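So this first bit is one chain, no partners, the form predicted on its own, shown in structure tokens.
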Amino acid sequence: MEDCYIMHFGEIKEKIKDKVIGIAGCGGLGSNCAIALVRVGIIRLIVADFDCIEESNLNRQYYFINQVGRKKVYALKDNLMAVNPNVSVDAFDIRLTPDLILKIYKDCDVIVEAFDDAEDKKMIIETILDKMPDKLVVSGIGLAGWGDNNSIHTSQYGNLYICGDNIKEVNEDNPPLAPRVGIVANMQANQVLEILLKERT
């Protein structure tokens, strides 16, 4: 076993203090993900959406009802905070295109692409791997309907991580739901943690 497997949870906390994690999306992948990398100590954090809350979103995204209507990143913010008040969020309340990625999250040690929208995943994935070539991402990529835990795993292609089945498209048929959603989330933190654990930078 190798030894970043082997630590105590206050030496995690130590090793992870000042790393820097960019969130772009802050639906269901982002808002949990985010979630799980606050509560194992990640204490900073930039995170991008333009999208307000809705009630449908409840029933995948880390948000509450008194939160509908509010904005994704504003509320993300909150949340974080309710968790850890010592915690450090920059909130940017946009849409991302490639200049803006590059600009909002050149400091970051690892991004976290969290997005909906297949056009948008594959623009920022592109933009980060063409444009800054030192920099990590972690994906989420095949994550509706339920059941079949089996199928969701983790594949590496470089600097890119993709965690989920890989296949499942989001549809009316194929909703995404709180089991699988959440199952790819944290899959996504857990992947920021090996990452950062391993000491690659």
Second form
Amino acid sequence: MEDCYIMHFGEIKEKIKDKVIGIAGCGGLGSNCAIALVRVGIIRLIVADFDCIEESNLNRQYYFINQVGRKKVYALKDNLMAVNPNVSVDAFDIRLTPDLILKIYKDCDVIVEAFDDAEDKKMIIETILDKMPDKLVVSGIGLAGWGDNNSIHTSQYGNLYICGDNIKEVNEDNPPLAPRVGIVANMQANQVLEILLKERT
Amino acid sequence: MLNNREEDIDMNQLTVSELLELKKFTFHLIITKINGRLVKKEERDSAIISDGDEVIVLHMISGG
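Given the form predicted on its own above, what does the protein look like in the form predicted in complex with its partner chain?
In what comes next, the whole complex appears, and the chain from above leads the way.
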């Protein structure tokens, strides 16, 4: 790492405090990534999801048993505020469409793609590449099952970063589980942090 | 260049669809880009890749 990137935690927090991060999807990737970002000092987030918390989500998503049945966006906002009460979260309880993506994430410095469904991932990545090509996107692709740590990596394609193994799809034999989902979610958070800290402003 | 790697293909030009077939990208949900520009599914038969172009083919996989 170059010398100019060596920073104390105070300097890191100072550099990222005005950044706005968009989180698209508040499941395993989105909830864990948002928590990590808030812990390191992100205070402005725009989160969107249409789902409610189910008990089966608790094997990987950053929610608690007493939150089952609640809308994910509002429960996530509470959990983020439990880490840092000064955090400012715009929570959208909506199913994202191309038009809504352009609208709600237009002021974000980086957008975290954290959808579950491959069709939705394609929709948001294509929307951003096509309509907001200058926007930085950090996507999570391939995180099912367990083990195989070393297959998880990050690739950069212009403004698009992809974290994951790029291979393992969720199915009956490959459930999404806390360790691998958490690794990819935190890798996304780490990539967001790297982008923000290396920005020359 | 295909997905950040050098790729030698013994043709002057080919379409995105031809490349997908040649490289056996059979997955149904993919995103394609040429030189940073998105190539939508309906444009893949007509979008031409020339020598030196940077092509990206990305698989979309469920899980999150």
